[in-house]
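The data below hold one chain only, encoded as C-alpha cells and taken in the form predicted on its own.
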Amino acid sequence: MLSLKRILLIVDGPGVMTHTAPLVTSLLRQGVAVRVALTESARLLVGDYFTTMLSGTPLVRFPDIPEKILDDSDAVLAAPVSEKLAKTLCEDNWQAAWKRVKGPVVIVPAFLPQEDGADIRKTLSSHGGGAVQWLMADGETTDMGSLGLLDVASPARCLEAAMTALTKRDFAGKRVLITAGPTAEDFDPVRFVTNRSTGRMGVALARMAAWRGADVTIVHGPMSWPVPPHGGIHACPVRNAQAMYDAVMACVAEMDLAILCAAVADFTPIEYSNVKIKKQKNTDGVFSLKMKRTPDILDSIGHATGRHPFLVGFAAESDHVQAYAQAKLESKNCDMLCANDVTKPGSGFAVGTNQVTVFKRDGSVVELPQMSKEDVARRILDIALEGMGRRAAN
C-alpha cells in the first residue's frame, strides 16, 4: 500500500449530491484520508454531517480553512466547483495558501447547463500557474435532474487525477508498454477460444504507471475489468494474437518498459468458417478443430535486433513454477518474469488479489507475499525501475 496520504476535498454546490460520495469512498478505498470543506451551497443541499459520516473527519466549512489542515495535506482537489469558485481559487491570497499544501491543488470545475462552457473555457485558462493544475469535463456531464446536465469530470476521472498527484513521479517522462487481458480466437461467427484472464492485473500495471507519471500504452483483448479514464493511459483493443502481435511490435521500439501481461492464446484455428458451424451427424458427439501457432510476442522483441525496452514477461503456471519461470526467462531474453501458480487460491485469474515471484536476469529472485493486484503492481514497478536504472548504468 501507498504511506498514508492527505488530501483536502473541496467540494462546491450541486455537484455535492453526484460526485461526493463515490469520489471520497474510492479514495479511502486507495488508502487516503480525505478531509472534506463544503461551500455553503453544497452544505445546503446535504447537511453537516453527509461528509463525515462518509470521510470519518469533522467537517470543514469553506473558506474558513485551518492553516493545520493545509499544512498536514499532500494535495487539494476541488471538485465539483463553480467557475466562480474555480477562479477564486486562483487568486492572489489563495495562491499564497496553496503554497502550505505539499503538493499539487487540481480544480474540477462544473458546468450548469446555461452556462457557456466554450467561454468558461477561455476565461480559466488565463487563470492558475503555480501549483493549481485544471481538470476539465471533456465532454462528460452529469445528470442532476431538473437542473440538467452538468458539464463536469466523472468521480472515475477525478480519482485518478487525485491518485496521481498524490504518488510520485519516478517514472515522469518514461514510455511504457503493457499488455493485458484474454486474446479471443474466433472459429466462426458465433464461437471463439479464450481463457480465463479478466486484464484485472494488467490494468493495474497500467494504472500504477500512470499514477507514477509514465505515459502508458495498454495494448488489451476483450477484457471484463476496465481501463481506467486517465489522461496518461492510451488504451488500444485488439481481439486476437495476431492483431495483439501487429500493435505491440508497431510501437515498442518506442518505449522505455515493456511489461508483457496479457494471457495471450498460444494456438489459434486455421480455419475461420463464414457461416455459424451447425451440429453435423455420424461424428459420436465429437467436433474436431484443428488449431496452429500464434506469434510469440515476448520472444520476438527479447530477440529483436537493435535497441528494445528493459523487457518484462509473465508466466501464468500450474506447476513447476520456478523451472518453468526461469527457463522462460532465458529463452525469451526477458530482463525479468513475473510467474504466479494460478492453482493457489487468490493467486489466479478473475481474482483481486496475486502471488508473484519475480526472476531476475542477474538470477536473484524476489518472492512477494499475496497481496492486491494494484500492490502487486507497485511492486513490479519498483523492482523495473531499480533494473531500468541498472542497465542505463551499464
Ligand code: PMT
Second form
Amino acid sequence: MLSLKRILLIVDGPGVMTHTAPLVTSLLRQGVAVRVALTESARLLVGDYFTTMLSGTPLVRFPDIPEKILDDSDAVLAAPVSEKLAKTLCEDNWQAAWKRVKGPVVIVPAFLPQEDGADIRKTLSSHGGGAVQWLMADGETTDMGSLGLLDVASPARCLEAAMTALTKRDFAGKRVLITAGPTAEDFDPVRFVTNRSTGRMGVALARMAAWRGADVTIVHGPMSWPVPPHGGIHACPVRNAQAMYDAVMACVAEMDLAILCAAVADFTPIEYSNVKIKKQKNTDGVFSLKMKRTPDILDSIGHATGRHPFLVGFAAESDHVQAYAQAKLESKNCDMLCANDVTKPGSGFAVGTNQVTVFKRDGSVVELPQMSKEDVARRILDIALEGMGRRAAN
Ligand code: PMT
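Next up, the form predicted in complex with the ligand. The previous block was the form predicted on its own.
After this comes the whole thing, all chains and molecules, with the earlier chain placed first.
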C-alpha cells in the first residue's frame, strides 16, 4: 500500500454521473483519501450526499475550496470538466491556488463532439510544463444518454493518471521491460499447450513501474488479466515462446531494467497440424505429443555480449525453493531472482497475492511477506532500483 495520499477530485457537469463513482471507489481501493468538489452544474445532477457517502468525507462546493484542503492535497484531479472550466483552471488565480498543492494538477476535459478542441489545445500549449497536466480523450467517448456522446478519457485512464500524479517519480527516464503471462503453444487450429499464469504479477510490475515514471514495455502472452490503459505502458502481445523470445531480443538492449515474470513454456510441439487432429481408432486411447525445447529468454539475455539491462528473473518452484533459485540466479547470470513457492496458498499462479523471496547476486536474500501482487511489485522495484544504483556506481 502507498502511505496515505490525499487527492482533491473536482467534478463538473454530466461526467459526475459516469466517472465519479468508478473513480472514487477505485482511488479508495488504492488507499487514497478522496475529497470531492462539485461545481454547481454537477450538484444539479446528483445530491450532495452522493459524493459524501462515496468518499466518506464532506462535500466541497467548487469554487469555494478551503486553503487547508489545497494544502493537504498531494494532487488534484479535475475529471471530467467542461472545456470552459478546464480553461478557467489554467487562469492565473487558479495557478496560484495550485501552488499550495504538493503535487500536480491533472485536468481531464470533456468535449461535445461538435467541439473541435482547438481552443483548449491552444490553452494547453501555453500551459505545458507547469504544475498543470492534461489528459485528453484518446478516441474514447462516454454515452451520456439523451445528452449524446462526450469525448473524454475513460475512468480507468483517469485513475492511472491520478495514481501516477500521486507517486514519487523515482523511475523517471528509465526504460523497463517486463514479460508477463503464459505462452500458448499450438499444435492444431484448436488445441494448444499452456499453463495457469494469468499475467497479474507481470501487469502489477508494469503498472507500478509506470506510476513511478518509467517507460514500460510489457511483452505478454495470452493473459486473462488486462494491461491498464497507462500512456507509459506499451503492450506487445505475443502468442508463443518463440514470438516472446523474438520480441524481447528485439528491444532488450535499449532497456535499463528487464524483469522476466512470464511463465514461458519450456517445450513446444514439434509438429503443427493445419487441420484439427481427429480421434484415432487404433491408438488404445493414447495420444502422444512430441515436444522440443523453446529458447530460454532469461538465459539468452544473461549470456548476451554487450550492454544488457539490470536483469531480474522469476522462479516458480514447488520444492527446494532456495537451492533451485540460487542455481537459477547463477546459471542464468541474473542480477536478482524472485522465487515464489507456487504450492503455498496465496502465492504464485492465479491469485491476488504472492510470497516472494529475492536472491541477489551479492549473496544476500530478502524474504518478503505475503502481500498483494501490487505491493510485491513495489518491493521488487525498490530492490532493483537500489541494485541498479549500486551497479552504476561501480
Ligand atoms: O501470472 P500470475 O497468475 O500472476 O502468476 C505469477 C507467476 C507465478 C507466473 C510468477 O510469479 C512467476 O513465478 N513467474 C515465473 C514463472 C516461470 O516460468 O518460472 P520458471 O522457474 O519456469 O522460469 C525461470 C525464469 O526463466 C522466469 O523468469 C521465466 O520468465 C524465464 N524463462 C523460462 C523459460 C523460457 N523458455 N524462457 C524464460 O525466459
